[in-house]
Structure formats: C-alpha cells, structure tokens
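Take a look at this single chain in structure tokens; it is the form predicted alone.
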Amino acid sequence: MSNMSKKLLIDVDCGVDDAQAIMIALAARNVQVLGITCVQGNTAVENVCKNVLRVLSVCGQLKIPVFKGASKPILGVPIDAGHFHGQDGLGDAPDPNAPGLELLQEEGAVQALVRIVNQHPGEVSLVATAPLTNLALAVRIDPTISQKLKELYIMGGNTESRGNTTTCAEFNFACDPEAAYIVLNDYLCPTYIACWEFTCRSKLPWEFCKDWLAQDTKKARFMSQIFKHSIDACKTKRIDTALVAGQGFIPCDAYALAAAIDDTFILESDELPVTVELSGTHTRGMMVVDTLDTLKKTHKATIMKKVDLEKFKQMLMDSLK
C-alpha cells in the first residue's frame, strides 16, 4: 500500500452495516474522507443524515461534510429495512446527545458528488453502500464523472439470483433497480462489487463479533447499542432463510469499504460485464452477470469472490479502538 492518502467519498443509507463501514474508513490511517452523501434506503433520508452525524460524533469527526440526497427511488415506491436495522436505521437505540440536522451541508448530495469528483479528477474512490439513486442522478447531470472517478466500490447486487428482499434481488438494487441499471451501465471507471452471496460466504464467526464489541471503548459501546436489534433479527426465520451460507456476522457494507482502502484485500475475483434486470416478473432488480458476452459491453466489473478475512478482522477491531 502506498503512503499517499486515499481520497474517499462514501454514499450511504446509514443502517448498522453502513455505520460499521464508515467507522473503518475513519480509523484507517491512509484515508481522507472528503464527504458522506446520504440517500433513502434502510430508513428515510432524514434518519440516514442523523445516523451519519451520530457516527461522526462518536468518532470525533464532525468536521467531515454530510450531504442530504434523494428521498425516494427514481421510480416506484420506497422500501426500507426497518425489520433488520430498526425503524431509525440504527437499532432504535436512543441517543439524547445526537447532533442536529443543522450540521448538514446546504448543498445537496448529488451536486456535491459531481463537484467533489470534478475537483479531484482521477483521485476519488467512491464507495456506495446504499441504493444507487444519488450516483445515477449525478451521472445524468454530469456524464464526465464516470471517467473522472478513480474507482467505484459497490455493496449490492447478486450473482446467483439469491434475493434477500425480493425473490431474486438484493436490498440495495431492489430499492432502486433503475438507479442500479444506470450506474452499472454508465460508470466507466474501474468498478468493484461486493454482492450479497459473496458477503454471506465471507462471514465471520459470532465469537469474533462478541470479542469485537467487548472492547472497552466509547465506540464499541455505541456499536453494541445500535447492533443489538440486528443481531436479534439474524435469529429470526425471515433473515435466516435469506442467508446464503448459514449464520454468522456479515457486515455487508464493510467489505466494499475495506476493498477501497486496501488494494490487497481482494484475493480472488471475476471480471465480467454486468447489468440489472428491470422488467422481469420475479427478477426486477436482479444483477445480471454476462458470462456469455451477449451484451457486448466493453466495461467489465470486478466481482469479489474471496477476500483477506484476517485483514478484515483487524480493520474491524481497529475501527472500535
């Protein structure tokens, strides 16, 4: 890894796993977070903004600018993940000292995304751990950002039509299939995807999670509070049936973030063209992996298959120190 600091822009729908990803970024030595953009997803966009500010506050990093973005998908009706993340997105854990929304930037997330990428051409790694609405709107406003980005890391989609929200679609893509379609077709920078099945197969033991949360720090106590709801939800039949490789600690969004900050994190991957199904009865929002090259796309995505889990554990441990 080079000593140069990596410039990161993070787009979130701040549920618990987004919080875990943000905290990894904030603890990484070689990373400069240029901003965090918020979008409706796990919870309403106002909650997402509040949640990001709560995370930044716990980490003593409220100087990082936070931008409010899209409050609903490009088409269709918003869905949320309250059953898993709690209605507020962070486990409904009360926080009397939560920072107020007056700390948000006045500039909107989509405009900020376009501006920041243009200010640092070829330098920004964009990590998207949410429905891709903000990204899709940004590339429609300024198509040149798709090549000015250094790279794009996405948590979302699936490779084996295993859905966790609808029969065949993963949550982030199911929330806004049109946005996912636009992003996978219009962003031409190097693109890395941490899909649902991959995160399930890269799970960590619950024992590790216990040790992780047992650290005697303010950050670990915060994480224990906001994570309790989701840990309980994992034991319900609804979540259990969605898991691909059985029970375990699966901090979905953190895999994409870890790949963005450490070039050596991905050990095995496939490079293939991808798109998103928009009109199937059962498959709307499903990521389509074109192994036969029938789409004739020149741009291929790097689909993560295997990552360095020891490094991952270390990043997670460090994030709560």
Second form
There are 4 protein chains.
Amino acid sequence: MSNMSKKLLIDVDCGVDDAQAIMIALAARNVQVLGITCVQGNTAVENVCKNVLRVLSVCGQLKIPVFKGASKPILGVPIDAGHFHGQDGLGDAPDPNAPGLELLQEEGAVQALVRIVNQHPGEVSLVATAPLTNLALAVRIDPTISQKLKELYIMGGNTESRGNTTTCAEFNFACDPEAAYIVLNDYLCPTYIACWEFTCRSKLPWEFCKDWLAQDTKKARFMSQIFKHSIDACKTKRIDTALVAGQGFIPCDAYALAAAIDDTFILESDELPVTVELSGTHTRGMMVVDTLDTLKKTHKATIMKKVDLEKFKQMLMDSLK
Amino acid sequence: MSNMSKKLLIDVDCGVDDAQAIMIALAARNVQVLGITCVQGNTAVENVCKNVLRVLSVCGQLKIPVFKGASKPILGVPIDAGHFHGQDGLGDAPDPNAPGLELLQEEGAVQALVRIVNQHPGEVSLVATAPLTNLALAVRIDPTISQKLKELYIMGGNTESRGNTTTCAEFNFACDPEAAYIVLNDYLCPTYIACWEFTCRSKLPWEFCKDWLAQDTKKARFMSQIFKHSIDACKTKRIDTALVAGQGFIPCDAYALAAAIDDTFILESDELPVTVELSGTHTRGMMVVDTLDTLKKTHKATIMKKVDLEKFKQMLMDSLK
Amino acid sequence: MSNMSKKLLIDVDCGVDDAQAIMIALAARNVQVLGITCVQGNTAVENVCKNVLRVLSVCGQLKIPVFKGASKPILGVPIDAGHFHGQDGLGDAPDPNAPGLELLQEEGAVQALVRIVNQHPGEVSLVATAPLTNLALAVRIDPTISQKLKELYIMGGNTESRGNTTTCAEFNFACDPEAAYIVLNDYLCPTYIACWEFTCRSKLPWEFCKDWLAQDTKKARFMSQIFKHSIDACKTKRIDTALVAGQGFIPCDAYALAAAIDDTFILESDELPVTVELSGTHTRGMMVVDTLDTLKKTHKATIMKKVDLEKFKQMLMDSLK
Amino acid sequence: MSNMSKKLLIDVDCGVDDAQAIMIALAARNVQVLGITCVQGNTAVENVCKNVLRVLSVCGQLKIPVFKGASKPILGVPIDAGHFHGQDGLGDAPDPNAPGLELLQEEGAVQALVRIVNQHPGEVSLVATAPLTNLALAVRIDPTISQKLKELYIMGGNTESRGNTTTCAEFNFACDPEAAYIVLNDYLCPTYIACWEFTCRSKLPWEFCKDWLAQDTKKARFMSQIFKHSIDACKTKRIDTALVAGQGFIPCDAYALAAAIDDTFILESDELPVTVELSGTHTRGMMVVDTLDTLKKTHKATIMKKVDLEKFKQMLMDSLK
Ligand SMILES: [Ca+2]
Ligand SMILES: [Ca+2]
Ligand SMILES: [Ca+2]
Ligand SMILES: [Ca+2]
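Can I have the other form now, the form predicted together with another copy of the chain, not the form predicted alone?
To see the whole picture, the full complex is given below, headed by that same chain.
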C-alpha cells in the first residue's frame, strides 16, 4: 500500500446500500480502510456488526477491524421506520457461514474513532452512511477530532424538505436528529453531503442494476441475494411516493463513498451553511439549508448536486468483480 | 354586470404586489369584486386600508366596499420582517390626494367575510394575498363558510423549504403561522396555492416590467411611483439570495389573482395534502407538503407549478390601461 | 335592579361546576347577568348551550340571553380529555323537559361578547370558566375590549406544573393553549385567576357537599342528579392522583365566580406576570408564572392563593335555595 | 479503609456548593472517593478541573484522581447563565498556590466513569452535582453502567416549575436539557434527586453559615474566601426572586452528597416517574414529574422532600475541621 493511499474510516448501519458502499471502498485502488464502525439504524447494532463481517468475509478482508458502537440514538428513542432492507438489514437472506461476533474488536466504536483520528491527524477521510450517533458522541468526548479529520462525507439529510421516513425528514437524520445537529454544527473539517433528493436525481437505470448483478462472481451472487428484498420494496407505493425523481437504482450510501475516494466525482455542488431542525412537529430531523444566512455560521458544507455517473457505474461494476 | 361574472372577495395586506393583483381584478371583464378585506402584514392595518383606498381611487372604483381587519396575527406577536414595500407598504411615495379612512365600512373585515360568503353560498371566490389572520378568525366564528365558498386562492407558503423571511418560511405564512395552519386545515373548498418557489420560477423579464410601466396612463404612473422602492430592494443581496430562480419581475400576489379569474391560467399543478409547521426552531411557518401521506388528510390542495405567462402579461398590461 | 349591581358576562363549557358557578351568580344579590356565552370544552358546544338553558330553566331565569360560540379550539384539534362530567357535560342525567336550542340567541357568542363589552364600557366583569376560545377570538376581532372590560376572572391554568389533563396542563388551558396564551397576553384589564392547585387546596369537605345537596328544593334535586356522575368519578384512581391536596368537594369554576361577585372573597394572592407554554412535549398548555421577570411583561395577573371558605359555603348554600 | 466503606464517584462543575459537597465527602468516615469527574457548567471545564484540585489540595487529598470531561453540553450550545459563583467558579478569590492542570489524569472523564463503574459493579454511588453531560455520554458509550451502578444521587431539576436560571428551569438541567433527559430516562439504578424547590425549603440560617465559616481552620478560611462572592450575590434582587422559600444558606450540591453518604439523611420523599421537557419555549430543561402516570414509565425516582438538617449541619461543621 503506497503512501499516497487515502485513509478511510467508514461508519455504517449496514443495510444493503452500506454494503454496496463498503464493497466499492474495498475494491478501490489507493484506498486504505482503517476500520469500520457500526451503529444502529437500518437494524440493531448487533446485526449491523454481523452484516459488516459478512461483507468483509465475502471480500476476503476480515483483517479490517470492525467496532461496535451506539445501540441507541442520542436521546435513546429509536424511531419506528420499518425495515426497508429486511429485519436483519441485509434482505433476510440465509447465511449459514456468517462469521461470528467474536471477530469484533474489544474497543468501542466511539473510542476507536477518537483514537484513529488522533493517530493520523489530517489524514483520515471519514465516511458516514448511517445515523450520526457515533460521530456525535466522539466529538463530545474529544472535540479536537473535528479539526484533525481530513474531511467528512455524509449520506443523509435533505435540501428541499422531501422526507423519506417522516413527512420532512430523511432516514439517517430522522433516526437521530440530535446527532445530525451535533455533527453539522461541530465538525468543522471540509464536509460533503449526499442528500436524499440528490441521490434520487442521480438514480441509475434498473437495467444497469440487472447487468451489474449478472456478473458471474461470488460477490455478485452475494449482492443479488441481499438486494432482492429492497428491490421488491422499491416497487411498493410507500417507497414509490418517496422517490423524488421516479423509479431507479439508487445506492444512496455509495454516492458518499464514491465522492470520498475520487476527488473528481462531484461535478456540481453548493457551498452553504446547514443545520438540523430539532423541534418541529412535521420537520424534526429535517436538514435546514441556510440560504439567507440567517444563522451567521462561518462553516459551510458542500452539498452535492451533480456527480459523474459513468465513473459511478464503473466503481459499482469493479466492486463486484 | 352579467350573471356569469365571477364574484371575488380579496383579502390583502396591500403592498405593491397586492395593488398589482387588485388592479388586475378591477380591469378584468366578468369579474365582480364584492369587497376587499384588509389585514396587517406588509404594513400596519391602517396603512393597508389607506393603500387599498388609494388603488381604488386611481382606478375610479371607490364604490367597492373596503373593510378593516386584524391588526395582529393570531398569537399577537408580529414578526420583524422589514419593510420590503416601504414603511407605508406602497413605496413611501407621497400622495397628497389619498382618500381618508372615513371611506372604510363600519363593519369589520372578519364579520364582512362571514356575511358575504353566507349571502352568496357556492358563489364566492376568495383570493388571499396576505397573512391569513382574517380567514382563520372567520372560519372559527362561522365554520360553515368553509363549504359555502366556491374556491380559495392563496399566495403564500413554500414547497421546498426555501424561506424568504425566515430560514424556511415564506412571508405570508411566517407572519401568522397559526392562521396559515387553520386555513390549510379547515377550509375544505377547492384550494389553489401560489407558493414562493413557484412565483420565483414564473418570473417575468425586467424588460417586460419596463414596458409595462412605460404605458402613458394615470394607472401606469401611479404604479411606477409605488413600485420604485421594491424594484430597488430586489437588487440588494438580502433579497437576491432569497430569489429561488434568480432576478426578475415577480408580482407574487398577482399569480393567485390571475388563477382566480381565469380557469385556464394554471397549466400544471400537484394535488397534495398540505399543512404548516408551527413549532420548529428554523421551520416555524414553513408549509409542509405531505407527499408520503403521513397525515392521512382527505383534503388536498392544488399547488401551482406552471402557468400561462403570456396571458399573465396581457392581464398585467390591461390592468394599467 | 339597582345601579350598583355588578354586570356579569359568563363564558362556560357547562359541565357541572360551570352549572354550580352559574347558579351562584343567579342567586346573588346585586348581580346582573348580561349574558352567558358557550364554548366547547367539557362537551360539544351544542350540549353546552342546552346545559345552560337547563340551568336557567331550573332557576326560572330563561330571560338571560344565551349565545353559542366556538365549536373548536383555535387550532381546531380538540384534545381527547375524557368526559369527567359525563358525555353530555351534566352527568348524563335524563331530562325530558329540557328547553330546546331555539331559545338561543341568533347572534354568535364572540360577536355578542364584543357588542356587550362595547355597550357597557368599564362596567362588565367577565367570568371565564371554560377553554378561552371565545375570549381569544373576541379580542382579535376587537382589540379595544381588553381595556373596556372592568375585570376578568378565569378558572384555569396551574402554578406548579401539576396537570389534571395532560402531564403538566390543566383542563381549560390544555383544551386550547393558544386561546389561553392570547387571553393572558392581550387582556390588559385586572385579571384574577383561580388555578388548579389553588382550587384543590381550597377543597370543601364531602360532608358539606352532602348537606348542600340535601336541601329540600328543586334546585338541590337538580344538582344532585347532574352531580352524581362526577362525584363517583372523583373516587377513581385517575382523578385521585390529579388532586393536589387529596379528596374533597372542589367546585372549580365556582371559585372564579365567587371572586367576581364579592370583592372580599380573595384573602391572599400573588401579583405576577403569566403566560402559557405552547410548544412543549409535556408542558404544552401549562401556565407559566414568570417569577424571575424573564419576559419583562408589564401586565400582572392576580393569582388566588387563599379565599374565604365560609363565605363560599354560604354562596353555595344560597344557590340551591 | 474498611470493606464497608461507600465507594463514591463525584461529577462536578466545581462552583462553591460543589466544593462544599466534595469537602463533606472528604471528611466523611467510611467513604472512599474513587474519583472526581469534571464538566463545564458554573465555569469552563478547565476552571472546574483547577477548582477541584484546589479543594483537594486544601484538604490534603491530591491523591484522588481528577478527570477532565465535556467542555460543552450535548447540543454544544452553552446557555448564558451568568456567573453566580464568579468567573472562575470559586468566587474569583486569588490563589497563587493553586495546583496545576498537569495533576489531571490523562484518561477522559467519560471513559473513566465507564471504567470505574465496570471495575466495581454494584458498588459505586455516583453523585452528580453539575450539568449531566458526562453521565449522558457515558451511558451511550456503555449502556450497561446503568445497571452496574449501586445508586445515583443528583442535584438538579425542579418539581413545581420554579426556575432559577430560565423561567421554568433549574441551572444544572437548563445547562444541558438533553443530558438530563438521557440520565433520567436511561439510568435505571435507584435514583435520588435533590431538586431546586427542595433545597430552597431546606435552607439553613445565615447565622449557622457565619458560625460554620468562623471555625479557626485552614479549610474554613479557604471556604470563607471562595464563598464571599456567592453570599453577596444571594442578596441581589435577581437571586432573591429565585429563592422559593426566602433568604438562607442553601448549599445545593451538598444535599445530594449528604444523602449519598448517610442512608438515614432523607426523612421524606416521593417515588415518581420523572423526565425532562426538551422543546418548550419557556419550559425547556424543566423537570417533568409524571404524577398522572401519563408516560407509563416503570422506573421511578426518589424525590427528596425532607431531610435531617441537624445531621446536615454536623456534616458541614465536620467538613471544615
Ligand atoms: Ca446506511
Ligand atoms: Ca400581499
Ligand atoms: Ca368549566
Ligand atoms: Ca454544581
């Protein structure tokens, strides 16, 4: 591994699109995954840990350390958001050979996050594709990590009040609004956000998905099995109405990861101050874009608007090879 | 006046775009303006009343009854929203010949609204281009008006959390969120809404505005005088950042009125349940579009998306002739 | 009726304690009841109207005008607060000879309230023993009544966050928090409040209640019938835990009315600024006593702390004679 | 130190009453202080650490480990609550011989809290006399500590909506409402709370304070110096109006600590479910006592109502000897 490789730390609630993101990272050249931290979200944190180990196992990368993190959001009350990715987060596909939780690190995810960032100041790209609970706890325990990070990539939030979980909130932010608030306000490193509406508008054709899964590899067969449940769910009315730009293959978490490993991936973006609504009846968990500069914040996030979809397809294809 | 004429009741906080809307109504054939009710918003309610009388005077229509309404929003606390249309709401242009407030009706606006709708059941088109305080009070005092109205046209609210007054709220809704909530939830007649983002995207070129004002008529000279302040304000950074689709002539209130007097004006729209956020820190007063049907409301509003701008230009030209 | 008589306007949601309050007023010397306005609360507004007519009928005072008011709270969403006083508000006791609603005035309660206060400037004592919806609407339609009232007596709210309906809110305020907010902030006349904790601590012995009802009169028999349901309800665990000072006869609304008709009734009180919490999860509708003067309000309410219970017993006894 | 000794962990924002609490613990027989964790509150966390070291130094107990904790509340926004105990938290009394921060442990307070509780399962009595940030973070990082604690003593919150910092909130809870919410909902061990109104009603005479400080010891001279600022502040109108039961010596934090070290200290208490209001305009941070059992919580807190003031005086006297 060369000195030029990007150092990634990935925080996941390992549903299917987290798995897709992780597999892109594992397949990428010049990328070193320092660790994967787990948090509840799509499923209970124990399932998340198991799912990550299954992905690493399929990819032959069980040497990457996996850490168990928060089992509850900051306030402690999980939302009832259904199980888009199945009860177990990976499509409830049977997996008799799944690795056991004894492969997890003893160290907790929050402590690991703090330690790793401190060990590589200015070098770590943190990719968060889950409720931001672990990140929020880490910055409260060690506020200095906010400046020691190289950059932060987030899948979550929304820009136009289009909710996919509650009326006005996206899943990752809706699961832990306080954590999202803390991260958007206290992480002062360069921050890139792949929001819900953006991912919807960056959908890929279902035909591409078919070709992608049809590759004759162990990884493609694994992905076909775990993805089936979500593909079916996408066709239901409940999910269809949430899709901002109509039907398509939308591997949400993978957009954030793709941006993290390729600096030329983002083609258009907005630089704007952002925060999170905590107290609204319909808007709790909604990302707030402060276009009018009402909040007088100095830190601005980079909100993705357009990305290189050809590169994205290539990354996805490579990830199952 | 033929039996076929549309019966309009107009509720205004008479800033310049309210004046533009009123003048379109007065110039329209087959439109009968039953009355104009006034409410605080762009300026104090006394100024609003005076402004309406000035518009009617310029148009030679002082026989139309004008009613003074609420001087405060429902909760009683006016927001500090600056004075886009000048202190007096009409550009602070001197008007030594302005009619006096003795021309106002004795009856209050809320009582008049209730009475007029009851006198013409199924016939009145109500056009609201101001904070919705009067409408909210009216439906609490007489809940039956909600079904006796023919239809309701509103300029206000937003669909994508783009605020022009607070971070996430549009002016008319931000001025009285409770009133907007009451109207969107208790008026069950067909309801058409011209939201902030829609009006921004339906802007007219400033060149058109120039030609419009250059007509050699008394009305055009009046409009030039009262509009000057707002035209200048549009060029400031504060207003410019609020414009969703860039610079242009955006006579907000006039879109709602145009839709009310011409059934073919709206070319594209969405039918969706809507409500208003009342308790958010950043989102209080934001219109909430319930795409996911989370609220299980049976009543849906018609949200304007595209209108016939050529017809709009013609209406505007005619209004100053 | 002498010139020296007190002019009372009573706003009720006629449960049993409203009936007790009305009957005290009707029995009092030197008191002129100008009208009774009705509002939803303990039961639907139509039931409230009927209940008031029944009380007036029993007392032979059907000449007092009764007005129908708001059928919903300000925001339009009634709370589900059970039916302490029975479904019909008066203990569901059969009453074949109840007067019909044709005896109601044509004029609405809000309009009547505005008119009557304007007809007797500086003379009317308004007693409100219900959700404050009518009062809130009235002051928005005519802000001048706030100064034209002689004084305002309210049963409602709490001082120590002890709720009897929600965790932290008293029934009348919980039913319409916005109305309570508007009244406490916009009525600037002398204001006296009988709060929940105060009424609990001013309980009368159940033995007194027994003697009171045992009087051999038509009124006492009527009261016995309508009161039975609530007396039984008081012994349930649900109500018992709400009682701040233990079991006893607590005719809540009657304390406010007694204070209105006898200036020597209040023995101890606090003069403090008050408002209402509108947005709390557990505290919506809670009365807020601004001991620290955080809100910098100039208007202070008189919060009753101790009253003359011997006088109170006498008023109650007289009311059923 | 015998096996029978109580193992105390103390979490402080070391103002003067925290110092008083610590000194009682240090003077108590059969009490082993396992560590002192610091958090921002009365002053910045660096000052808090320094203040604790100063107290330990005066008492000759610098061997007790001191840990630096959170520098911000959970949401990151400190309230502007003035500086009752002076800018430095200990009355701004000069102290040229104060120990340096190099005496602090390397380990963070949250990590230490988790470790120590795990090392002594079922044995640790945690006394929290500060904003509850450290405790909240600890239980999110290791949820098992909630059951491994022997018991938890808190100074904070209120029972009757009497605020001393905001209109309805007590200082420790107002400083970090989310932390208070997390602790009251997620710590399931026996929990004892010394609330604001209780401490006010358990005041000691200023005469006692005078005698207490007049002892001819190094500790008494230290206490006199650091206490002077707060004693003066108590006489100001701002503080006087906050005092629920009038003037007196109220060493708030010391009540919680006294209860922790002597099981016979509490004479009367209520067992009730409690939580914290997070979203109210006036009530954010207010403790909510669920008398009506609306929340259906199974865990109840012990709310102190009456304590043995003679024992308390003796503990205070002993602490300066
Ligand atoms: Ca995810
Ligand atoms: Ca307007
Ligand atoms: Ca009542
Ligand atoms: Ca303290």
